[in-house]
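Listed next as structure tokens is one chain, alone, in the form predicted on its own.
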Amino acid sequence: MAKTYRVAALPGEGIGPEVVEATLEILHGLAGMHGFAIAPQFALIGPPAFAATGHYLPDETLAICEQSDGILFGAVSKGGLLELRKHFDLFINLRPVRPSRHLYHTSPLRPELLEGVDLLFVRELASGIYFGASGRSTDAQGDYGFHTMQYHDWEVRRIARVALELAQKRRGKLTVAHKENALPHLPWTALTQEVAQDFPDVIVEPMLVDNLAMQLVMRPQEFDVVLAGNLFGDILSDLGGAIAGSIGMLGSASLNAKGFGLYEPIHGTAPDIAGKGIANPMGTLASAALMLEQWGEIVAAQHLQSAQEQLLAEGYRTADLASQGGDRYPSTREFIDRLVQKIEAVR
């Protein structure tokens, strides 16, 4: 009997309504071909959720993305997502950088920096200045505001063990971004280090984060898995963007310790170019795919990338990627259209 997957769909607002519909016409396609099929369940999230409830996330969202195998999400302005990483405590976030070569032309930096170039950024999630104490308050100079950077060891720890065992599979080297110049009690290069003493054979380059997110644009191919922790990895993957072209075309998964994921692109909700019927649907496939991959179903992920990959050797882009003479630029719907022909002609 067909394995069926239960999909928590939360397209949020902006393009992500839009995005995530493609997405999931995608991946029922897929399934069909792959001996799986997913069974959605839409759910309000953030303003849209509020304004429908009076609550960023419902229960009754929480209770449909309990009782998924994993969350599919659009995007929100704010709120409800903070709450869904902490609730299922979903602190690793891992996003992959692998520039296309068919849009080199369309990252600033020279097409011989680009080749080659597989990052992986592990960011925790679940902790860290987001998470902090926080607020306004008023003191003898003034009002002033406050937000508060705090993490366990433990919670360093385990995220360097997540992304320690990762580099252990790929190429074997991890830079550690930090700022122990200026935020001496937060070591995270000595706990680390400490973990790493259980992978011997994985290299431990520690990188003031200003510098390494110089290093990032000026030799991107030297970089193998880089850790972070919220805030510096939340900047610093968003170099990435830059690196593959644009910010649409990257995806996200977010993970707990069970293995039970969120995936979501990491553009935001794009308000300037909601309803226009023009959003890039690349960032949303991304995550789905490697939703798939956490659920096994590798060959469909990968069948699923190669067509992506034909489609972009042949010229199609979205309006997000800067103009080439013989692009051309299709509509999100016309763009998927194409995609499951491409899908179905790969098999």
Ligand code: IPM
The other form holds:
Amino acid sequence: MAKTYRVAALPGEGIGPEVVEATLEILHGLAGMHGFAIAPQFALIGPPAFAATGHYLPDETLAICEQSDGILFGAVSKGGLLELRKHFDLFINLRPVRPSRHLYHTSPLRPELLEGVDLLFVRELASGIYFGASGRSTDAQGDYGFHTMQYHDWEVRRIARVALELAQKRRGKLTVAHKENALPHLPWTALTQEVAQDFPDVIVEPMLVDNLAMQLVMRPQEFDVVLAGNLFGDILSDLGGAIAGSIGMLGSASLNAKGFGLYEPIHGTAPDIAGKGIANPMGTLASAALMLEQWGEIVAAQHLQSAQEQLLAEGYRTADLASQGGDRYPSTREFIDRLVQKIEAVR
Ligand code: IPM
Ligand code: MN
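Moving on from the form predicted on its own, kindly provide the form predicted together with this ligand as a structure.
Below is the entire complex, every chain and molecule, led by the chain shown above.
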């Protein structure tokens, strides 16, 4: 019996349903060729879930996710996603940035700065300012709001250990984003250096996050793994989207300590193009490739990536990558049809 992976499919809203549907089609094709099967179960999240059930993250959706081998997520404009991350303790957020050489001309950076760029953002995803004490209140000066950036030392240490392990398997360099000149009670540098005692072969380079944002634009080739807290990682990884030519290219894996994960493109719902059939499926495909890797289906993941790379080499891309004469901008449908053909051709 072929192994069957149960996928909780959470399309969400905006372009989410379009890119999730496209990706499931590709996953089915790959599964047939690599001796496994995909069994998707669809579930509601975000505003569509609220409209149907009165909850952004209905219990039924949680049950489907709990019984799955991975969650394939589209996009939501609000509601449900942070709760889902917290529920499964998905504290590891991996956001790789490897610009395709066929898309160098769509990036605002010069091609010579992009050659060989291979970045991995490791973002803490289950704590920090997203989950700290927050509220609105009133004092003598009037109404005010607050969100608290709170990290237990163990939360920093556990994500630092993951980042160090990944750096050790890659090029052995870990840059730690921090803001200790203004936020000295969040000592990311010292805590990471402590854990790094177990990784003598990894070079740890602490960098103030504002300077890091600038350095990533000026010399992206010199970075390997970048470790950041929840908010800084969110901001820096969008910068990665610009490096790659479009945020539509980037995928992510959000994992817990057991290796269970949620896989989602980094882009949002893109309401301006939703329903037009022109959404870029490559961010969700990149996420699906990370899901395949996490399952150990490495060959299928490589197959997907090399087929996509060949399609890009022939000039096919979606409209978000519009730049030059000679590029071809097919609909999501046509792009997927061509990708299916490529996958069959390179088998
Ligand atoms: C992301 C998104 C989310 C985040 C939003 C939708 C809450 O921007 O995954 O990068 O900030 O984490
Ligand atoms: Mn973001």
